[in-house]
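As C-alpha coordinates, one chain now follows by itself in the form predicted in complex with this ligand.
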Amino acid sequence: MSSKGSSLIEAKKLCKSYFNEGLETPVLFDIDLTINSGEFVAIMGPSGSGKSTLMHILGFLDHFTSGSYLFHDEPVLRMNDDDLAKIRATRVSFVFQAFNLLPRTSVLENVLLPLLYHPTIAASERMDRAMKAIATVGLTDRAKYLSNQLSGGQKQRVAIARALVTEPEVIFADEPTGNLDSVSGRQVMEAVQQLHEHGHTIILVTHERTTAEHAERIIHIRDGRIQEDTKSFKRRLAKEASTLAK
(Lines of atoms letter the chains of each structure in order from A and count residues from 1; the text may use other names and numbers.)
(Lines give C-alpha, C1' and ligand atoms only; values in the text may rest on other atoms or scores of the structure.)
Protein backbone atom coordinates (compact mmCIF):
# COMPACT_ATOMS: atom_id res chain seq x y z
CA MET A 1 0.00 0.00 0.00
CA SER A 2 1.36 3.42 -0.94
CA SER A 3 2.19 5.83 1.83
CA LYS A 4 -0.58 7.82 3.44
CA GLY A 5 -1.10 11.29 2.04
CA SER A 6 0.07 10.78 -1.56
CA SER A 7 -2.47 11.39 -4.30
CA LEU A 8 -4.44 8.22 -5.07
CA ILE A 9 -7.30 9.53 -7.17
CA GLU A 10 -7.13 12.66 -9.27
CA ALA A 11 -10.08 13.64 -11.43
CA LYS A 12 -9.94 16.70 -13.70
CA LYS A 13 -12.92 18.14 -15.54
CA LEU A 14 -14.55 14.75 -15.42
CA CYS A 15 -17.86 14.62 -17.32
CA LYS A 16 -20.32 11.80 -17.82
CA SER A 17 -23.38 11.50 -20.00
CA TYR A 18 -25.57 8.43 -20.42
CA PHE A 19 -26.70 7.67 -23.93
CA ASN A 20 -29.92 5.78 -24.44
CA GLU A 21 -31.13 5.27 -27.99
CA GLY A 22 -29.37 8.40 -29.11
CA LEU A 23 -30.73 10.41 -26.20
CA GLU A 24 -28.01 12.09 -24.17
CA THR A 25 -28.47 12.51 -20.40
CA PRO A 26 -25.61 14.62 -19.01
CA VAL A 27 -25.09 13.67 -15.37
CA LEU A 28 -21.66 14.87 -14.20
CA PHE A 29 -20.12 18.24 -15.11
CA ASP A 30 -16.45 19.17 -14.73
CA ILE A 31 -15.72 17.23 -11.57
CA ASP A 32 -12.33 18.20 -10.09
CA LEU A 33 -11.42 15.97 -7.20
CA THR A 34 -8.31 14.68 -5.48
CA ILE A 35 -8.39 11.93 -2.87
CA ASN A 36 -5.29 10.83 -1.01
CA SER A 37 -4.38 7.37 0.19
CA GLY A 38 -5.83 6.54 3.59
CA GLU A 39 -8.60 9.12 3.49
CA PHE A 40 -12.15 8.37 4.58
CA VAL A 41 -14.39 10.44 2.30
CA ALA A 42 -18.16 10.69 2.44
CA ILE A 43 -20.11 11.82 -0.61
CA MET A 44 -23.49 13.37 0.06
CA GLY A 45 -26.18 14.89 -2.03
CA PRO A 46 -29.79 14.59 -3.05
CA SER A 47 -31.06 11.56 -4.91
CA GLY A 48 -30.29 11.78 -8.62
CA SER A 49 -27.43 14.22 -8.15
CA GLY A 50 -24.87 11.80 -9.68
CA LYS A 51 -23.22 10.27 -6.60
CA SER A 52 -23.46 6.67 -7.81
CA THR A 53 -22.36 7.64 -11.30
CA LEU A 54 -19.23 9.29 -9.89
CA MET A 55 -18.48 6.29 -7.66
CA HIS A 56 -18.81 3.86 -10.57
CA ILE A 57 -16.35 5.88 -12.62
CA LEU A 58 -13.85 6.27 -9.80
CA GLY A 59 -14.30 2.56 -8.95
CA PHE A 60 -13.42 1.43 -12.52
CA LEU A 61 -16.92 0.10 -13.15
CA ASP A 62 -18.00 2.49 -15.90
CA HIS A 63 -16.63 4.74 -18.60
CA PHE A 64 -16.55 8.52 -18.39
CA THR A 65 -17.37 10.80 -21.29
CA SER A 66 -14.61 13.41 -21.07
CA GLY A 67 -11.96 14.85 -18.77
CA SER A 68 -9.24 12.84 -17.15
CA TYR A 69 -8.86 10.39 -14.31
CA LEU A 70 -5.43 9.58 -12.87
CA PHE A 71 -5.06 6.61 -10.54
CA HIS A 72 -1.66 6.69 -8.80
CA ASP A 73 -0.76 9.29 -11.45
CA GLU A 74 -1.57 6.79 -14.22
CA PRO A 75 -4.13 7.98 -16.78
CA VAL A 76 -7.02 5.52 -16.73
CA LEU A 77 -7.85 6.29 -20.36
CA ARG A 78 -4.57 4.71 -21.42
CA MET A 79 -5.31 1.42 -19.66
CA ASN A 80 -6.60 -1.52 -21.66
CA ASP A 81 -9.31 -3.98 -20.61
CA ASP A 82 -6.91 -6.33 -18.89
CA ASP A 83 -5.20 -3.50 -16.96
CA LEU A 84 -8.59 -2.37 -15.70
CA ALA A 85 -9.55 -5.94 -14.75
CA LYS A 86 -6.31 -6.25 -12.81
CA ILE A 87 -6.99 -3.03 -10.87
CA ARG A 88 -10.52 -4.24 -10.06
CA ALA A 89 -9.09 -7.57 -8.92
CA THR A 90 -6.30 -6.21 -6.74
CA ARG A 91 -6.55 -2.53 -5.80
CA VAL A 92 -10.18 -1.42 -5.56
CA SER A 93 -13.44 -3.01 -4.56
CA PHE A 94 -17.03 -1.97 -4.48
CA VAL A 95 -19.95 -2.39 -2.10
CA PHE A 96 -23.20 -1.85 -3.98
CA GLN A 97 -26.36 -0.42 -2.55
CA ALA A 98 -28.21 -3.37 -4.11
CA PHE A 99 -25.72 -5.95 -2.66
CA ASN A 100 -25.26 -7.74 -6.03
CA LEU A 101 -24.53 -11.16 -4.55
CA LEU A 102 -24.55 -14.23 -6.81
CA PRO A 103 -28.00 -15.77 -6.42
CA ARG A 104 -28.41 -19.37 -5.18
CA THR A 105 -24.80 -19.32 -4.03
CA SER A 106 -23.42 -19.66 -0.51
CA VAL A 107 -21.97 -16.84 1.57
CA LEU A 108 -18.58 -18.52 1.40
CA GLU A 109 -18.63 -18.87 -2.38
CA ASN A 110 -19.69 -15.25 -2.76
CA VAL A 111 -16.76 -14.12 -0.66
CA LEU A 112 -14.38 -16.46 -2.49
CA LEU A 113 -15.42 -15.01 -5.85
CA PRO A 114 -12.90 -12.12 -6.11
CA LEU A 115 -10.07 -14.46 -5.08
CA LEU A 116 -10.69 -16.61 -8.18
CA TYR A 117 -9.71 -13.64 -10.32
CA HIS A 118 -6.84 -12.41 -8.11
CA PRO A 119 -3.51 -12.86 -9.91
CA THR A 120 -1.24 -13.29 -6.87
CA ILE A 121 -3.15 -14.70 -3.93
CA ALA A 122 -2.43 -18.45 -3.89
CA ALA A 123 -5.31 -20.93 -4.09
CA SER A 124 -4.21 -22.47 -0.80
CA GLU A 125 -4.70 -19.14 0.98
CA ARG A 126 -8.21 -18.50 -0.24
CA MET A 127 -10.20 -20.40 2.34
CA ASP A 128 -8.40 -18.77 5.28
CA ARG A 129 -8.81 -15.30 3.84
CA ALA A 130 -12.49 -15.83 3.05
CA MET A 131 -13.28 -17.18 6.51
CA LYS A 132 -11.36 -14.30 8.08
CA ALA A 133 -13.32 -11.76 6.03
CA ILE A 134 -16.57 -13.47 6.98
CA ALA A 135 -15.54 -13.38 10.63
CA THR A 136 -14.76 -9.65 10.34
CA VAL A 137 -18.40 -8.96 9.44
CA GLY A 138 -19.63 -11.42 12.10
CA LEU A 139 -21.16 -14.04 9.80
CA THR A 140 -19.04 -17.11 10.58
CA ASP A 141 -22.09 -19.14 11.57
CA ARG A 142 -23.82 -18.23 8.30
CA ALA A 143 -20.96 -19.17 5.95
CA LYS A 144 -22.82 -22.10 4.38
CA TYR A 145 -26.12 -20.23 3.97
CA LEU A 146 -27.30 -19.37 0.47
CA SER A 147 -27.41 -15.67 -0.28
CA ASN A 148 -31.20 -15.64 -0.54
CA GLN A 149 -31.52 -17.10 2.98
CA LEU A 150 -30.05 -13.93 4.51
CA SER A 151 -31.57 -10.68 5.76
CA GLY A 152 -30.73 -7.38 4.05
CA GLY A 153 -28.18 -6.43 6.70
CA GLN A 154 -26.52 -9.83 6.44
CA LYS A 155 -26.39 -9.57 2.65
CA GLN A 156 -24.70 -6.18 2.93
CA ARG A 157 -22.17 -7.60 5.37
CA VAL A 158 -21.44 -10.43 2.90
CA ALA A 159 -20.88 -7.74 0.25
CA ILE A 160 -18.45 -5.99 2.61
CA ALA A 161 -16.64 -9.26 3.32
CA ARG A 162 -16.38 -9.78 -0.43
CA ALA A 163 -14.98 -6.24 -0.80
CA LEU A 164 -12.29 -6.63 1.83
CA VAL A 165 -11.23 -10.23 1.17
CA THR A 166 -8.57 -9.13 -1.34
CA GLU A 167 -7.38 -6.35 1.01
CA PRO A 168 -7.68 -3.64 -1.64
CA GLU A 169 -6.29 -0.13 -1.22
CA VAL A 170 -9.64 1.54 -1.84
CA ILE A 171 -13.12 0.42 -0.92
CA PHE A 172 -16.04 2.19 -2.56
CA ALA A 173 -19.31 1.81 -0.71
CA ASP A 174 -22.48 3.17 -2.33
CA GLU A 175 -25.10 3.76 0.37
CA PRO A 176 -24.15 0.53 2.14
CA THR A 177 -26.66 1.26 4.90
CA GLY A 178 -29.38 2.67 2.66
CA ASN A 179 -31.49 -0.49 2.67
CA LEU A 180 -30.84 -1.41 6.30
CA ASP A 181 -32.51 -0.86 9.65
CA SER A 182 -30.58 1.21 12.16
CA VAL A 183 -29.10 -1.76 14.06
CA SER A 184 -27.76 -3.47 10.92
CA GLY A 185 -26.69 -0.06 9.65
CA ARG A 186 -24.62 0.54 12.74
CA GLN A 187 -22.98 -2.92 12.43
CA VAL A 188 -22.09 -2.25 8.79
CA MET A 189 -20.66 1.20 9.63
CA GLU A 190 -18.55 -0.33 12.40
CA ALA A 191 -17.11 -2.76 9.85
CA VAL A 192 -16.35 0.14 7.48
CA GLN A 193 -14.78 2.18 10.29
CA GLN A 194 -12.54 -0.77 11.14
CA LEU A 195 -11.36 -0.99 7.55
CA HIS A 196 -10.39 2.66 7.63
CA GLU A 197 -8.48 2.12 10.85
CA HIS A 198 -6.59 -0.68 9.12
CA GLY A 199 -5.36 1.79 6.53
CA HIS A 200 -7.82 1.29 3.66
CA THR A 201 -8.99 4.31 1.76
CA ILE A 202 -12.77 4.52 2.09
CA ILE A 203 -15.10 6.38 -0.25
CA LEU A 204 -18.66 6.21 0.93
CA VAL A 205 -21.92 7.55 -0.41
CA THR A 206 -24.62 8.31 2.10
CA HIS A 207 -27.36 10.77 2.72
CA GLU A 208 -27.44 10.26 6.46
CA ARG A 209 -25.57 12.93 8.44
CA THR A 210 -24.75 10.48 11.24
CA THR A 211 -23.16 8.07 8.79
CA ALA A 212 -21.19 10.87 7.14
CA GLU A 213 -19.87 11.94 10.51
CA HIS A 214 -17.67 8.80 10.48
CA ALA A 215 -15.68 10.39 7.64
CA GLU A 216 -12.84 12.92 7.72
CA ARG A 217 -14.08 14.75 4.70
CA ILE A 218 -17.50 15.32 3.21
CA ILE A 219 -18.11 16.16 -0.44
CA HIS A 220 -21.50 17.59 -1.38
CA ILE A 221 -22.78 17.02 -4.87
CA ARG A 222 -25.78 18.70 -6.46
CA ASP A 223 -26.91 18.38 -10.05
CA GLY A 224 -23.70 16.71 -11.09
CA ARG A 225 -21.34 19.33 -9.67
CA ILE A 226 -19.28 19.45 -6.49
CA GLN A 227 -20.82 22.11 -4.30
CA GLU A 228 -18.82 21.86 -1.17
CA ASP A 229 -15.77 19.88 -0.01
CA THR A 230 -15.16 20.11 3.74
CA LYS A 231 -13.34 18.45 6.58
CA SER A 232 -16.01 16.88 8.72
CA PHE A 233 -17.26 18.61 11.83
CA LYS A 234 -15.94 15.93 14.24
CA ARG A 235 -12.64 15.94 12.46
CA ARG A 236 -12.39 19.72 12.63
CA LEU A 237 -13.17 19.60 16.33
CA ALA A 238 -10.43 17.05 16.87
CA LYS A 239 -7.96 19.13 14.85
CA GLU A 240 -8.85 22.35 16.62
CA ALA A 241 -8.55 20.57 19.97
CA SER A 242 -5.07 19.37 19.11
CA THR A 243 -3.99 22.88 17.92
CA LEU A 244 -5.34 24.38 21.13
CA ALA A 245 -3.44 21.81 23.15
CA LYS A 246 -0.20 22.99 21.54
Ligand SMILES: Nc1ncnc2c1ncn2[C@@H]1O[C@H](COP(=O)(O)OP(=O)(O)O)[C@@H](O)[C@H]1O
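Let's see the other form, the form predicted on its own, since the form predicted in complex with this ligand is already up.
Excluded here are partners and other molecules; the one chain stands alone.
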Protein backbone atom coordinates (compact mmCIF):
# COMPACT_ATOMS: atom_id res chain seq x y z
CA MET A 1 0.00 0.00 0.00
CA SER A 2 1.07 3.57 -0.63
CA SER A 3 2.11 5.90 2.15
CA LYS A 4 -0.89 7.41 3.85
CA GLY A 5 -1.80 10.88 2.64
CA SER A 6 -0.10 10.70 -0.76
CA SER A 7 -2.24 11.40 -3.82
CA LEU A 8 -3.84 8.23 -5.17
CA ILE A 9 -6.62 9.42 -7.48
CA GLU A 10 -6.98 12.76 -9.22
CA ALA A 11 -9.76 13.51 -11.69
CA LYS A 12 -10.08 16.84 -13.49
CA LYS A 13 -13.03 17.93 -15.64
CA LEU A 14 -13.99 14.26 -15.97
CA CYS A 15 -17.02 13.68 -18.20
CA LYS A 16 -18.82 10.52 -19.29
CA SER A 17 -21.42 10.02 -21.99
CA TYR A 18 -22.97 6.88 -23.44
CA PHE A 19 -23.65 6.68 -27.16
CA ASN A 20 -26.36 4.61 -28.82
CA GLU A 21 -27.14 4.86 -32.52
CA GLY A 22 -25.73 8.37 -32.66
CA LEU A 23 -27.61 9.54 -29.57
CA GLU A 24 -25.45 10.90 -26.75
CA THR A 25 -26.57 10.49 -23.14
CA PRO A 26 -24.35 12.51 -20.77
CA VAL A 27 -23.94 10.93 -17.31
CA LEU A 28 -21.07 12.79 -15.60
CA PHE A 29 -20.15 16.45 -15.92
CA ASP A 30 -16.83 18.14 -15.03
CA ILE A 31 -15.92 15.95 -12.07
CA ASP A 32 -12.99 17.40 -10.07
CA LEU A 33 -11.91 14.98 -7.37
CA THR A 34 -8.77 14.08 -5.42
CA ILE A 35 -8.56 11.06 -3.11
CA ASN A 36 -5.44 10.39 -1.05
CA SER A 37 -4.06 7.04 0.02
CA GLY A 38 -5.57 5.87 3.29
CA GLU A 39 -8.83 7.80 2.96
CA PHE A 40 -12.30 6.34 3.47
CA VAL A 41 -14.58 8.16 1.05
CA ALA A 42 -18.30 7.64 0.46
CA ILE A 43 -19.85 8.74 -2.83
CA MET A 44 -23.48 9.30 -2.05
CA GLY A 45 -26.46 10.09 -4.25
CA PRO A 46 -29.89 8.91 -5.43
CA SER A 47 -30.39 6.26 -8.09
CA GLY A 48 -29.37 7.56 -11.50
CA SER A 49 -27.09 10.26 -10.09
CA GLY A 50 -23.97 8.83 -11.74
CA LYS A 51 -22.25 7.60 -8.58
CA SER A 52 -21.77 3.99 -9.76
CA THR A 53 -20.55 5.18 -13.17
CA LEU A 54 -17.97 7.33 -11.42
CA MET A 55 -16.83 4.39 -9.30
CA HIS A 56 -16.52 2.16 -12.37
CA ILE A 57 -14.32 4.77 -14.06
CA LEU A 58 -12.14 5.25 -10.98
CA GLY A 59 -11.89 1.44 -10.66
CA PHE A 60 -10.84 0.91 -14.29
CA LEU A 61 -14.04 -0.89 -15.24
CA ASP A 62 -15.24 1.85 -17.60
CA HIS A 63 -13.74 4.63 -19.74
CA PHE A 64 -14.34 8.35 -19.43
CA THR A 65 -15.28 10.49 -22.43
CA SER A 66 -13.21 13.61 -21.70
CA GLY A 67 -11.13 15.21 -18.99
CA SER A 68 -8.22 13.55 -17.19
CA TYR A 69 -7.71 10.82 -14.59
CA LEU A 70 -4.37 10.33 -12.85
CA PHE A 71 -3.64 7.21 -10.78
CA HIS A 72 -0.49 7.77 -8.71
CA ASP A 73 0.21 10.77 -10.95
CA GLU A 74 0.17 8.55 -14.05
CA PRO A 75 -2.39 9.46 -16.76
CA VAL A 76 -4.81 6.59 -17.26
CA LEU A 77 -5.13 7.53 -20.94
CA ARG A 78 -1.51 6.44 -21.43
CA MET A 79 -2.19 2.97 -20.04
CA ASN A 80 -2.77 0.11 -22.47
CA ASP A 81 -5.09 -2.86 -21.93
CA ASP A 82 -2.34 -4.92 -20.29
CA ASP A 83 -1.54 -2.10 -17.86
CA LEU A 84 -5.21 -1.76 -16.90
CA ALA A 85 -5.65 -5.52 -16.48
CA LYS A 86 -2.63 -5.65 -14.17
CA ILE A 87 -4.02 -2.80 -12.05
CA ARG A 88 -7.38 -4.57 -11.74
CA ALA A 89 -5.65 -7.81 -10.73
CA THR A 90 -3.17 -6.39 -8.23
CA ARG A 91 -3.92 -2.85 -7.06
CA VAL A 92 -7.70 -2.50 -6.81
CA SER A 93 -10.51 -4.78 -5.66
CA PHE A 94 -14.30 -4.64 -5.63
CA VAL A 95 -17.20 -5.52 -3.36
CA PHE A 96 -20.60 -5.49 -5.06
CA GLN A 97 -24.18 -5.43 -3.79
CA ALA A 98 -24.94 -8.83 -5.34
CA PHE A 99 -21.96 -10.60 -3.62
CA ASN A 100 -20.96 -12.36 -6.90
CA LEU A 101 -19.88 -15.54 -5.12
CA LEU A 102 -19.74 -18.97 -6.76
CA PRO A 103 -22.78 -20.64 -5.11
CA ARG A 104 -21.71 -24.30 -4.78
CA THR A 105 -18.14 -23.45 -3.86
CA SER A 106 -16.68 -23.12 -0.38
CA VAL A 107 -15.85 -19.87 1.34
CA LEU A 108 -12.15 -20.73 1.07
CA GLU A 109 -12.37 -21.46 -2.66
CA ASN A 110 -14.22 -18.20 -3.30
CA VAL A 111 -11.55 -16.21 -1.48
CA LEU A 112 -8.73 -18.07 -3.25
CA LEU A 113 -10.13 -17.22 -6.68
CA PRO A 114 -8.41 -13.80 -7.25
CA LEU A 115 -5.04 -15.33 -6.35
CA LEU A 116 -5.27 -17.76 -9.26
CA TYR A 117 -4.93 -14.80 -11.65
CA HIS A 118 -2.41 -12.79 -9.66
CA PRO A 119 0.86 -12.39 -11.58
CA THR A 120 3.24 -12.24 -8.61
CA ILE A 121 1.77 -14.17 -5.65
CA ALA A 122 3.26 -17.66 -5.53
CA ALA A 123 1.01 -20.72 -5.30
CA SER A 124 2.69 -21.62 -2.00
CA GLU A 125 1.39 -18.38 -0.43
CA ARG A 126 -2.23 -18.64 -1.55
CA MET A 127 -3.66 -20.73 1.28
CA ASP A 128 -2.11 -18.62 4.04
CA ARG A 129 -3.29 -15.38 2.39
CA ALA A 130 -6.82 -16.72 1.94
CA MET A 131 -7.15 -17.93 5.52
CA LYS A 132 -5.76 -14.63 6.83
CA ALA A 133 -8.36 -12.69 4.82
CA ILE A 134 -11.15 -14.99 6.05
CA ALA A 135 -9.99 -14.50 9.64
CA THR A 136 -10.00 -10.72 9.14
CA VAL A 137 -13.76 -10.78 8.46
CA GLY A 138 -14.42 -13.22 11.32
CA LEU A 139 -15.39 -16.30 9.27
CA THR A 140 -12.62 -18.79 10.06
CA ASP A 141 -15.21 -21.26 11.38
CA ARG A 142 -17.10 -21.02 8.07
CA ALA A 143 -14.13 -21.51 5.73
CA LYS A 144 -15.34 -24.92 4.50
CA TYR A 145 -19.02 -23.96 4.23
CA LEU A 146 -20.51 -23.56 0.77
CA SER A 147 -21.39 -19.97 0.04
CA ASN A 148 -25.08 -20.87 -0.42
CA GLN A 149 -25.12 -22.09 3.20
CA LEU A 150 -24.37 -18.59 4.51
CA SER A 151 -26.55 -15.66 5.51
CA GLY A 152 -26.55 -12.51 3.41
CA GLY A 153 -24.27 -10.69 5.82
CA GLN A 154 -21.82 -13.61 5.88
CA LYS A 155 -21.80 -13.72 2.07
CA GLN A 156 -20.89 -10.06 1.92
CA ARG A 157 -18.09 -10.60 4.41
CA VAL A 158 -16.78 -13.40 2.16
CA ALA A 159 -16.87 -10.90 -0.71
CA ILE A 160 -14.86 -8.47 1.43
CA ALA A 161 -12.31 -11.20 2.23
CA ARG A 162 -12.04 -11.98 -1.49
CA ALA A 163 -11.43 -8.29 -2.21
CA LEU A 164 -8.84 -8.11 0.56
CA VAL A 165 -6.84 -11.24 -0.30
CA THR A 166 -4.65 -9.59 -2.96
CA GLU A 167 -3.77 -6.79 -0.52
CA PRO A 168 -4.92 -4.06 -2.92
CA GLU A 169 -4.20 -0.37 -2.55
CA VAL A 170 -7.87 0.56 -2.82
CA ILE A 171 -11.11 -1.33 -2.24
CA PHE A 172 -14.20 -0.15 -4.10
CA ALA A 173 -17.53 -1.06 -2.49
CA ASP A 174 -20.68 -0.53 -4.58
CA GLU A 175 -23.82 -0.52 -2.39
CA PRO A 176 -22.36 -3.29 -0.15
CA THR A 177 -25.31 -3.19 2.26
CA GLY A 178 -28.05 -2.84 -0.37
CA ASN A 179 -29.26 -6.45 -0.08
CA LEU A 180 -28.91 -6.73 3.70
CA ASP A 181 -31.07 -6.13 6.74
CA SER A 182 -29.98 -3.37 9.13
CA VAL A 183 -28.10 -5.66 11.55
CA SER A 184 -26.16 -7.46 8.80
CA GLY A 185 -25.50 -4.15 7.07
CA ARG A 186 -24.03 -2.67 10.23
CA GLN A 187 -21.76 -5.73 10.68
CA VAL A 188 -20.53 -5.46 7.10
CA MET A 189 -19.77 -1.77 7.48
CA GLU A 190 -17.90 -2.42 10.72
CA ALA A 191 -15.74 -4.91 8.78
CA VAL A 192 -15.13 -2.31 6.05
CA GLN A 193 -14.27 0.31 8.66
CA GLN A 194 -11.73 -2.05 10.25
CA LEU A 195 -10.05 -2.49 6.86
CA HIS A 196 -9.71 1.28 6.63
CA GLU A 197 -8.27 1.47 10.14
CA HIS A 198 -5.62 -1.04 9.02
CA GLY A 199 -4.52 1.27 6.23
CA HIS A 200 -6.66 0.43 3.21
CA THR A 201 -8.12 3.14 1.01
CA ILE A 202 -11.89 2.63 0.77
CA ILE A 203 -14.16 4.17 -1.85
CA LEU A 204 -17.78 3.40 -1.06
CA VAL A 205 -20.83 4.08 -3.21
CA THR A 206 -24.22 4.23 -1.48
CA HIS A 207 -27.56 6.00 -1.45
CA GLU A 208 -27.98 5.39 2.30
CA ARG A 209 -26.97 8.11 4.76
CA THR A 210 -26.35 5.64 7.62
CA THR A 211 -23.94 3.66 5.42
CA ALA A 212 -22.15 6.77 4.15
CA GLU A 213 -21.60 8.01 7.72
CA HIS A 214 -19.09 5.20 8.31
CA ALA A 215 -16.71 7.06 5.98
CA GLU A 216 -14.50 10.00 6.93
CA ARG A 217 -15.57 12.03 3.92
CA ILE A 218 -18.84 12.13 1.99
CA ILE A 219 -19.09 13.30 -1.61
CA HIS A 220 -22.65 14.11 -2.66
CA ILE A 221 -23.38 13.65 -6.36
CA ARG A 222 -26.61 14.53 -8.15
CA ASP A 223 -27.45 14.63 -11.85
CA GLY A 224 -23.87 13.74 -12.70
CA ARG A 225 -22.25 16.61 -10.79
CA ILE A 226 -20.54 16.85 -7.41
CA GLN A 227 -22.72 19.05 -5.22
CA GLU A 228 -20.89 18.78 -1.91
CA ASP A 229 -17.69 17.31 -0.48
CA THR A 230 -17.73 17.27 3.33
CA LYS A 231 -16.29 15.53 6.36
CA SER A 232 -18.53 12.91 7.93
CA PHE A 233 -20.30 14.38 10.97
CA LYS A 234 -20.68 10.99 12.66
CA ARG A 235 -17.02 10.04 12.25
CA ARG A 236 -15.91 13.48 13.44
CA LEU A 237 -17.99 13.14 16.61
CA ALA A 238 -16.57 9.65 17.20
CA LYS A 239 -13.00 10.92 16.88
CA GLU A 240 -13.69 13.82 19.23
CA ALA A 241 -15.23 11.47 21.80
CA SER A 242 -12.22 9.16 21.51
CA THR A 243 -9.83 12.08 22.02
CA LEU A 244 -11.73 13.29 25.09
CA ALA A 245 -11.75 9.76 26.54
CA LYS A 246 -7.96 9.75 26.43
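Numbering follows the first chain given and starts at 1. This is a predicted model, so every value here is computed, not measured. Here the rigid core means the biggest group of C-alpha atoms that line up within 1.5 Å when the two forms are laid on top of each other.
Relative to the superposed core, residue 88 shifts its CA atom by less than 2 Å between these two forms.
Once both forms are overlaid on the rigid core, the distance between the two CA positions of residue 142 between these two forms is 2 angstroms or more. Remark: with the core as the superposition reference, the CA shift of residue 98 between these two forms reaches 2 Å or more.
For residue 20, the CA shift between these two forms after superposing the rigid core equals 2.5 Å.
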